[in-house]
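This document opens with one chain alone, in structure tokens, the form predicted alone.
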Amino acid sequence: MSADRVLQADVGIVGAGPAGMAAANVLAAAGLRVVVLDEGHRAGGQIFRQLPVGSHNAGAIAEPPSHHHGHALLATFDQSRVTLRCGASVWDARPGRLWFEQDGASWLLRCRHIVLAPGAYDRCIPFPGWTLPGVLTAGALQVMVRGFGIVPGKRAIVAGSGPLLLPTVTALLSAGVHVVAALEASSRWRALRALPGVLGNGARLSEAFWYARQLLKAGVRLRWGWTIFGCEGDGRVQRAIIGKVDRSGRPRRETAQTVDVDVVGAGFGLVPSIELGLHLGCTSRWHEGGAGHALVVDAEQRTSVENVFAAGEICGIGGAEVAMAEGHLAAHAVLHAVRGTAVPVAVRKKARRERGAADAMLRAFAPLPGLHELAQADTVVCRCEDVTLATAQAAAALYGSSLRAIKVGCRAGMGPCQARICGPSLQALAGREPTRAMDLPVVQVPLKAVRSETIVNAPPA
């Protein structure tokens, strides 16, 4: 009976990462009924990802200072009276209602308030050979190593841009993988732009020094102004072609050199996961620095939709410290709406301070438009539909360079991932306009790939 698959709560939270857990802890401590929905097998999200229950590899992966806060957050969360539903994919929503699939069954969560904290996903920039087995995103490598204790290979290169590179390198080193090179596409001088916004943030400085020590201890040198040009191999990656890029990210082909590897991690930043927010009707904006669209929130994490709040990466890429601070703030804003209690000034200030430091980092590592020149005519740019760059550009020339027009012209972005992989780069590649603001994602139900039976048997609102 569908009535048996309906949950009731005061607050429904999507995402059990740092933002979702922080919000849940505050709300549960205040006595509210809280249900948290997350696709992972345990709480923690991408940043504080936990190994499966019963794993004997716990403690083997080196952790930066921020993870000490993560352990405390997880301990409080585990002891709270929060209802956590793992393996839950939210596929439809409206204010006060969240439909999700768990273990093949269709469920409905009815709640008065919703806190959106779904995090982000990897930004992919296609290059020749990026579809070979053994070539993974930085996030996927961390899932393998931190989330499942899997050693992905023996010799690796990590390339891309932004702070996500360093956690990937240290995770691989802890797993016993030899990191041949760590390539940061941005220049050292471009990164220095972040210093004024970070100098007053002790947590971020401590994190930076920790990563620097880890790389120094392992003998890994971060090469600024370098990236991966392509990968080669028979059945899986065996070689990586690397080289220097100019200030805009354009490959300097004359500097190319080949390195033998069996693992390549490519991390060109993150994209806010805003699809659920858009479906609920929340206002969004193109985030400065080209990180993608993010939800618009007020000074206390309220979205434009009544009783819907958002925190963490969905409001703009920021990292664990921002997510936790905004999760706390969103929770206090919910308590204000429910009980009229004032939002603590200190909580509001901390969220604003952490977001300011994160925005400075984001501007320093904004996507380089020249990196879109890595792809060649026969490079696959949409993996789901096997669309090449030449096909996508032909579609854009014929139908127009909007995201919808490109989809109509060649089906790029119409596969199971719903353009989450190719979408952030598709228009820049197909329309040859790497600096333009990307169109909003085309959102439709189901928001995530679920069984047709799940939709048919969905509990009524």
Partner chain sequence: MTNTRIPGLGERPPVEFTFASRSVVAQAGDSIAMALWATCDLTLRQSSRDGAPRGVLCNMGICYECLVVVDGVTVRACTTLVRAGMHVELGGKP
Contents of the next structure:
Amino acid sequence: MSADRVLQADVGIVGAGPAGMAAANVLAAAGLRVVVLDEGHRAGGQIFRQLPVGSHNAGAIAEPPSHHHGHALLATFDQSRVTLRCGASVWDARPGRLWFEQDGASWLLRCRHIVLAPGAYDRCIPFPGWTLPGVLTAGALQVMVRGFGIVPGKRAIVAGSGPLLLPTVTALLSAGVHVVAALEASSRWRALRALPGVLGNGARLSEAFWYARQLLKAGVRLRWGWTIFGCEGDGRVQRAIIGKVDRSGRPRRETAQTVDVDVVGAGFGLVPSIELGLHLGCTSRWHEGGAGHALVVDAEQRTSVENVFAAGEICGIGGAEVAMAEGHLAAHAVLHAVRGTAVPVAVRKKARRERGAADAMLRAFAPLPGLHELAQADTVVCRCEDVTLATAQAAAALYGSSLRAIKVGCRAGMGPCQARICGPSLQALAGREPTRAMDLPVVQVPLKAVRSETIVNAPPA
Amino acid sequence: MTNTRIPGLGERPPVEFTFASRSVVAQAGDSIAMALWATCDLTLRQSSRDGAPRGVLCNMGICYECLVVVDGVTVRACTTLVRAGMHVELGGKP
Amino acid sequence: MAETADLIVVGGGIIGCAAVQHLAQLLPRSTRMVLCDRGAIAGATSGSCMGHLMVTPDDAQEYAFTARSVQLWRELNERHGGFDYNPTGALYLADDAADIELFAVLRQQFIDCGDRADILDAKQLRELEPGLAFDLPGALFYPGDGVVLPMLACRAMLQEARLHNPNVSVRPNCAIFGVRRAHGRVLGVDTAMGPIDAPIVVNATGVWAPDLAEMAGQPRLPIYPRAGNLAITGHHVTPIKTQLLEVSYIRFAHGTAKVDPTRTDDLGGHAVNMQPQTNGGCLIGSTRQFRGMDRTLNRELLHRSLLRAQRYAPGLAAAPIVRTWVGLRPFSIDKHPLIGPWPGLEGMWIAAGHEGLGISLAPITGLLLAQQIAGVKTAIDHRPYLPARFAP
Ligand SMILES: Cc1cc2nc3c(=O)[nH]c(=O)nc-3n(C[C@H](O)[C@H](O)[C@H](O)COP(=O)(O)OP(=O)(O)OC[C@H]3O[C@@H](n4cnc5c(N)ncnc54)[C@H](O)[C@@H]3O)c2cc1C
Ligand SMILES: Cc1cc2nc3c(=O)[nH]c(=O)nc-3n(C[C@H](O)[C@H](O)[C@H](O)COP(=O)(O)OP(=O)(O)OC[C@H]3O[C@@H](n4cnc5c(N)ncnc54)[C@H](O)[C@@H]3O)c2cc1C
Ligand code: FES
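Please move on to the form predicted in complex with its partner chain, as the form predicted alone is already shown.
Up next: the whole complex, starting with the chain shown before.
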């Protein structure tokens, strides 16, 4: 029964975001058979998210100038001979093999080469009331507006850190939401460190101006050095408590004020989605500054595992321009492996330039350790297992301060998200200095929760 | 509540399903989570230990906060598209 | 200058924690006791296993050993709780009529031990567990078994220890890499955090017990890792409420058939063991295979055991699996744990080798060890478990 659930390709790509699409376009144009797997329901990834088939954005939802790259990329992708499998969750892999679940069925993709482009997800920092319905990640609000055309609410607060707050605010504004406040935890001075990355880069500069103009038009002022202290409400969020933080991100409780809202978006940067890479055995590195673990790639996007390449956020948070440039480069590296053709120098240079600019940005918005003081003793830190901060701290004190110790000591990180949400802040919360490298998560199959019968019926390698 | 969709994007064909035995009309291509958001149903599951209400957190299949039961099977509401006639129940504590 | 202690327990798994608990209860309050683990407390086998508290009625000794231990679990729960103790009893399931014959045998064993077990027909079984397959011919229900979450139980044990003895020091991330000795006596240990002098060292290192013995200049103990693959579902999906196992599990897991742990070509086997979690998840096991310390998943064996679980509980087919992993059971060559002094080196004690019953047996192990160290009468006959049986 599983015989017909096997696909063959020269290259299997995980992720149909800018990195995955850029790679796919080059490879397909060169005549290789390419299969792209994505858990979402349309190509685009996080940033170039498309509305469902049948809806069209003819200007109702504002788009920054960079999005014309996205349209071009998507147009080429749609016309290419790439096979795109949507709603496909990759749950197991080894070099040359990707197992995925689609519509409850178990599939295998056999391919010579793998390009990993699974992107990133929002970094969460727990605060009181963040489990209330209506409190979402910043990314979730973008998906709601740009991916589904749904209005998130009437009055919103956006809080967190990093360049992603801006697209979240503009998405809300497009949907007619009153953005009561936009709170950036970093100080304006710290953010200046991002300048070298922006100034040297025309695209980033015009992007920044575009966002500034959108906020100005709507009368939304970005408040530097502010964040969300907590949320309250009966069955859903109704009020947000906001206030100032000191330079290290510590809440200055005396500045707290309460505002009425019906939706909150919180995002403290992004975490690279490296699980698949770790499972394949790829080497990773800790980004100093506390931004998380990312896969290590060589100058042409090769991971440490033969025939496995990686591009985009999985190699470190960088945004769409980096993702596209690296996807492009990864494709040329694959072509080099298959056909022996040289990797164009310009392609390599472009990717390195974009990455350099992105790294400056990343340093400017590295997670502020003091934000971990937002959570109170009874704040749930692991949402899957309902573990409070006090319980996690007690576990760390007795069982040890490693991720493994906290996990076995209180179940934090054992639930269906497998510590993707709590993991990045768990060790910092439970007592270890937040700037130290956190432990690498130990991944196991299934990489995404799948049906028991999907595992049982997995086509043999 | 009405007007929970951004105007001017073009309407897609209606899809009817039930949520907690109540009829919901969504549009083809909606995820369950977003269809229910449009009808102001924010609570999708109850937490395991204390039954507190939980809803969409990441909206991209990472956090599993949106688990609901569709025709007896637990799925993520944000990655599962609506299908005509499906029965959706709150996830979590039965 | 070396730190001094009266007693060091090496290994913070369930056995080490139970040992510390009972030692703290029996020895004077002033005893300076240190528990060292090279990783996390409960980070090795005791955090990678199932939590079935199982009473085995093979013979009177075995019954006393397991039943008394399960009783101690009940008492720990009454005093502390916090480890998802759930007295579900156990259902032994039969696949077909041939298996049913085993029910009568097993039931008689329980009766011979002065206990009871009930044979359920298909209808009674369905009433108890409506989520099971319709064609199951029946089951044997033993009410005395239960379920715990072993890693959380370690905390309860250590808390209990500290109630009796505030001098208990618990040190995760503190590896032991040498056992110092002179004139046939233990003098102390070398740890990652410096040396500790102590006249008594307890080896509770599970599958690593042979390594620690070697560090102490002794022959390797005949304990071998026996791998088990497990899978856990998401919350609130389990169609079962009771600890379930195939009746053939008994033969498979605790049978007397000869196995050779040193073979390198063991294909392994499996028998279903399904365990309801308090969050409504289901833990699915279990497989057994000798292949050294290798902890990579054996997909083939896991698939087979998942398939088998679906055969009994068809609803599990669509249940989301959240994670899978491998744990290493400390299998002792004669299938009995080693509890007591090691004759070759004075001050060296052992509590290890519990294979697939270490959770069930942790409390009685801790008690028997502590009673021997304290020099008081043991609760049950401890002689079958004396490590001396393996002394050269
Ligand atoms: C919600 C959100 C909004 C963002 N908005 C902006 C923005 O406005 N501007 C900006 O510059 N950057 C933004 N970013 C940053 C963004 O990550 C990058 O700009 C860009 O999208 C990265 O491209 P990528 O190809 O690396 O990954 P992505 O675009 O994230 O694409 C990865 C794809 O892989 C799929 N995937 C992941 N794991 C699996 C799996 N196991 N099985 C199958 N499919 C899988 C995902 O569904 C996704 O579609 C945003 C990020 C997020 C999370
Ligand atoms: C899949 C599976 C299912 C199971 N199901 C059940 C069940 O349902 N019921 C049941 O009763 N039993 C069950 N068991 C058996 C049970 O888990 C074990 O018997 C028990 O956990 C063994 O505990 P332990 O303390 O001896 O070993 P461990 O938990 O492994 O503890 C030993 C500790 O010693 C430490 N250590 C080792 N060397 C050193 C050193 N040099 N210095 C410092 N520290 C060191 C290790 O880090 C480790 O933490 C199962 C086992 C498996 C694998
Ligand atoms: S909202 Fe996070 S998985 Fe659906």
